[in-house]
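Only one chain is given next, in structure tokens, and it is the form predicted alone.
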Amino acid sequence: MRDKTISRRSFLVGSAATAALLTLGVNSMDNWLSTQAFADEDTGMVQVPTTCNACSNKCGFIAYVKDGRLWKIKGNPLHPNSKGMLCARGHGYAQIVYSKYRITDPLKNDGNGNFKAISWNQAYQEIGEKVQTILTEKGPEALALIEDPRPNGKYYSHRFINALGSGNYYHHSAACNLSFTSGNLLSMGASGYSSDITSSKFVVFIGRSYADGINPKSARSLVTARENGTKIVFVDPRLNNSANFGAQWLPINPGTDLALVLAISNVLVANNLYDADFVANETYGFDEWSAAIGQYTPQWAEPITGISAGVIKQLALDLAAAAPQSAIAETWRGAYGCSYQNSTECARAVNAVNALLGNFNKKGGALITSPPKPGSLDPVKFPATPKATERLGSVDFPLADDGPGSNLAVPLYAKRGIIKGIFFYNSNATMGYSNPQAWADALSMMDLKVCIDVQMSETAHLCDYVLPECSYLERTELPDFLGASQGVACARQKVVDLVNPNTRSCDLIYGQLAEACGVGQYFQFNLDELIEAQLQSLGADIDEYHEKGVTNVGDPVDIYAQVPAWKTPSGKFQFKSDLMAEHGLEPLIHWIPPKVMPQTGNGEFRLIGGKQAIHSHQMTTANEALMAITEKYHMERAWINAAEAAKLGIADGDLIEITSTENSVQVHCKATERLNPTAIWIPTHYGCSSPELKPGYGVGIPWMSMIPFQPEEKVGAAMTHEVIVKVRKVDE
């Protein structure tokens, strides 16, 4: 069995390049950061608290402005995510404000893929006319909107599409965390939880790496947990960059995490190592499930997972011994966010283990909390939009998290001739949400495609109109509400004036589009009025909000003293879901194999992907400083297990060809012992095919081009790791 125990020293020796990279990424960032971001002289600078936009964490920082230009940024110590720190990605992405790769004017596609600049008035008029035609001929359900939500987008995008009468609002979750949130809702009635690892005694991470998808608060929590003596185990086909803080790495066969978790449950139940009071008082369906779990022994799981039965049993015993200060940590995109046929079931099973440990809202356990939400606003100033149509996809994917829905419904309904017009905001759907050709084919059948973005993405290239948003440093946005024990409102505030004067912020774009589309009555307020109304509804200190970038809202609560409010049909944690039974699925948490499996000894591998600390999907690959790090350390390479590479005559650094049913690509490889032998791992940020984004153009593999269009049954996640590839060496 491939069970590995690693020390801090052996990890650092084995990953010197990674250690050097992380040091460089955080502390240097070459020319830009050495000359601007860490300048010592603050005299004469204006300080503006705001939030980052390099990823969805939206960490707080202080922007220093000199002579009207951004000079440097420092983490805001008051912000709950940054706590005074920023990652390399956050520092580097700030360059977007002065990037020469931005869209500077509204653009119109001539029908042959050529774009010309037009006026805002022309763009609004033509888009408005086409929207009215679609509404007249097909009705509001023929319009849809997809976004990767940020503070303003979460309000204005939803309001805009609903004002048009359409319920077809989606965001990126089908390729991020839709299985995870859907499984959570089915089992515990909440979309997620957080792991209280700094107070834990024993934590298991499954496919999640804080050091690769950086949130400074989370990365710091790993350090604190390690210093506190927390034992941390990483279950991941790849030895990720968080494993430096762990006691053990288990290189599981990808797609078999569910089998591991079921076997852990088996040990806990069979040996009565669970919280009997919690199970008796707070759960539904336990008796039926506990009888069924008997088949999933560690011996059963060993050949499936590649992890020895003894190690699996010890994991369960260690979790039980430390309970309730133990947990399986929350995931995101990785192992079961959206990756496999069994991802939703895996989320349910992970929650079942935490339920057996009785750790929900216990110190060191799994914390279910809700951020504050604005209260009711003046209905005259902020009128409710009309009742919208039912969101398309709700029948196809009835178990999907109803908040974001599954954006994979859009290609399905476009090909059926139902969706005829679409708006994209801050979303490169065609390259990030599933097979690009499936998206391109669907868009070709629509009458109107509009993209609102800062850069000319691949999705923008397929649209009829491209509307240029200003960068996040040139606009103010709505408060970002966060919180667990204490709710806070965090500010994104304008830092500098418009660099490209013909760009606009999304609140203005949506309001002006609404006027052109005949629904302007729902946008008769400005952004400042909306910000003030939201803050006032929560009793926030508005002056402190603007001055410090963060202010408390609501009263602090003792989250450890609260039993979660189980918002499930049974009103309890559910080992059994009657809703799944209603839709023809097994209601008890059970084993589902991956959709596809590589044939050992046949030169087949499972293609899996993941994040790197300096990039945020493809959004950052037009950034010269961040791509310089990629180039220096050859970070675009595909990883292959060294022993398997040798069998194929492949050496470290060789050019290889990777072929799936959908595409064949070439890239140089990294032959390493840090990877399960059944997998090929690729960083998912690369493969840019938009020539306007020169720094990233043609670098690395376009991950989604390798993956079939295959929505997960009843949920609609993209199943991004359900693809088998063959690999061969290419003579250079």
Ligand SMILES: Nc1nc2c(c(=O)[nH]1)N[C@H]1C(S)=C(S)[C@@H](COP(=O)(O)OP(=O)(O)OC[C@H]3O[C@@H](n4cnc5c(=O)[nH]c(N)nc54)[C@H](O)[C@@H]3O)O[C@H]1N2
Contents of the next structure:
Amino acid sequence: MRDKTISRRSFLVGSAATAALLTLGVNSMDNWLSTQAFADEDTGMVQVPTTCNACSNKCGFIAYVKDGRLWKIKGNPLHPNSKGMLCARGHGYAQIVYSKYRITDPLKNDGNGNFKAISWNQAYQEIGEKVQTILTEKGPEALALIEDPRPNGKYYSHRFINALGSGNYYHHSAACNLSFTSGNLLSMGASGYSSDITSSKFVVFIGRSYADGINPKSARSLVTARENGTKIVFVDPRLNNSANFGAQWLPINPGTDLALVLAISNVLVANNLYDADFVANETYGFDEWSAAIGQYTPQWAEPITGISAGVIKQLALDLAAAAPQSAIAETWRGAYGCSYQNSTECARAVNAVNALLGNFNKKGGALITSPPKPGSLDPVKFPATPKATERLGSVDFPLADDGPGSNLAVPLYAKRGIIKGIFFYNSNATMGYSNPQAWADALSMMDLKVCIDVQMSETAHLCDYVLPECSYLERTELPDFLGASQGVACARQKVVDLVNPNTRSCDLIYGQLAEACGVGQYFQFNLDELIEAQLQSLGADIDEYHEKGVTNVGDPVDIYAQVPAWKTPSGKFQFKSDLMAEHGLEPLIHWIPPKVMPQTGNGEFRLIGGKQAIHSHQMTTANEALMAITEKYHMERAWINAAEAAKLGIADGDLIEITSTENSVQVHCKATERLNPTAIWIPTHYGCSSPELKPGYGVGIPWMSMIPFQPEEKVGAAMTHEVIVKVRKVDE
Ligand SMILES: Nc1nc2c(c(=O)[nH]1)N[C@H]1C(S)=C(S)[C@@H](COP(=O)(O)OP(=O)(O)OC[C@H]3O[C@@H](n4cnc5c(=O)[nH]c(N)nc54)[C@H](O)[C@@H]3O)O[C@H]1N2
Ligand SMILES: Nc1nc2c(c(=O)[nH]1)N[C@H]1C(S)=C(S)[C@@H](COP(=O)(O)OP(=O)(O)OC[C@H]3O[C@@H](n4cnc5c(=O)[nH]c(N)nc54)[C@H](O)[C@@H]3O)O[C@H]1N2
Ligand code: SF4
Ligand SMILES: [Mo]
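Go ahead and give the structure of the form predicted in complex with the ligand, now that the form predicted alone is out.
So here's everything in the complex, that chain up top.
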């Protein structure tokens, strides 16, 4: 593929960029799809249905086991996310079970960063004593737990910290989709939606890239949508790898999507191109809001976004013409999941466009559904934990989605001397949730830091105790409940025996830790009993669950049958949020500029990032097969717009120095026309600084080290793209 240069003017025109998209092309997904159908040589192998743990999609697969060893894995056709397919990470990450980079014993830090193996009993006893001291001296509020929730973790981690009396339980979301889900709750009372792209006529993707931030079901739906003639427009500062399926690429100036979306609303309202019945019956605050958005014309948005007024107007007209079979698709992280000071507002604005299109729960529109939840369990066997303290951060970040909360409350309250003990489960918080130095400083003020992981992450290095979990292929977990029109329970089941005999699964670890901390009474059941109780509470077929790895739960529902039940304070879809007004914010959806703006043409850029199809966050950094692909294709390079690079005397492949207020790093560059001239784009999977994780150690840029610690106001997302960098060529 040869890069050509797109001038600043042609960026504004938009259509030239689209032409470039079509001529440059990107790799076909058909190759990927065909690799899923490899030859069968399954005879004599034990087949175990289970789920992947290489990302939160938890795709189902069948593991083939020969002589007690994992032989291969194949996507489970019954699983709603994999539908018979797995991505490269899913295949590659299965290596973890035999990885030489795993932790094999409990470890204790001697205080100088040297770790030595200790027995489980010693680890439990010492942690238990320290927990008791913290509880006595500071109370349960001084303890916290952070995790990237997985089927077992979601239940056991939460129960463990609540059993200790603490409500300080947080997910990873501050650097994932906290702004998006918080904005959704403010406008719709639901944390998310999915766009029905295969039945749609016209879909606009803002940042979200199904072919890079992969979910196999969604990636497959791009192929079906193309076959069905759905017109797709990609709004992304970078020509991402989903763009092969698009009709148009709009290389927006990063951080300005809110202006684009407000201008689309302006056109829809000014031209009476909205669903008046829906607006009249289902929404709150429309009259005030529609009067206030007159200023947000396409002409106003053009210089902010870098997209011409004509293109913006046409986008709005096309959305309206196809409504309700049209939508702005949901995001996840990159565009407005957590990236900017206006991200929560952008989520609200996107929802407002979908509301104007009247597309909620309409075929081809935006679908709000909810997966089944287990019913109540036997209160004697599974007693309720004591009333927990109010979660720290709920005062600072009152508009945060209160499911995950903002984990940035932990460093904030540690620095205030309030949080003294922390547990990390399946989480590399210090490298992934905001500035690593800010996390390290906060951790240095705590009396107890415990990390439960499978490998020696950077977060593990900063802890006092590291507890080795066995890999996901060596353990059984609780059912994962999924589904839209049909609820399903999906099984993660043990595939092979423990490879490292001194590792343990999280259900055991939490039960034993609880015992050592004096709250063992809340864990007087085993995992199998809990699985059965959860499945029974929903009337699921337990044999089918184990045999096929997926079983239906409940009756099918017609997702197109009714408008959603808006669980907002007004009971309606909200163009206006009184809750925001109560917290001193403007209640009507309005323009908020990004926090920082680069002085372009001055060697300044905005640093943005994104996923690569073969890696998951930072957890695949020690995977030899996946890192070999990185090395072969120099995937760790930073992208810079070719014309901007030329102005700075930088050529494709040169070593460059990238400097922010927080750090200065050197990396080779990819000079490309596939990027907006105001941005530097980096893959977010690199920069590992844990020497034990050899394949990834020192490769690429530690993304978060470039970013200030700066929680989004009232929400607490990490604002991961609010950073300006200077770039210069370095002589090699
Ligand atoms: N391969 C892979 N797939 C994954 C994951 C993974 O780690 N690896 N993780 C899973 C998880 S947890 C998540 S949250 C999702 C993330 O899924 P996405 O949010 O789709 O992933 P990203 O690549 O982070 O961001 C998507 C795009 O946003 C663009 N972008 C950056 N800034 C802006 C902006 O200001 N405006 C616009 N319009 N676009 C912008 C980036 O260039 C990028 O192409 O992926 C999931 N799937
Ligand atoms: N630098 C950087 N930061 C990011 C992202 C990124 O791509 N790069 N992505 C952002 C997004 S979208 C998200 S969702 C979050 C994700 O946040 P995290 O889930 O914290 O991301 P990872 O860096 O993958 O760290 C997961 C940790 O879990 C460990 N782990 C893996 N398998 C197991 C297991 O079976 N048991 C246990 N106990 N531990 C296990 C891994 O070794 C790793 O240390 O990060 C966000 N922040
Ligand atoms: S999308 Fe890929 S990595 Fe994520 S669960 Fe599915 S197969 Fe595993
Ligand atoms: Mo994420």
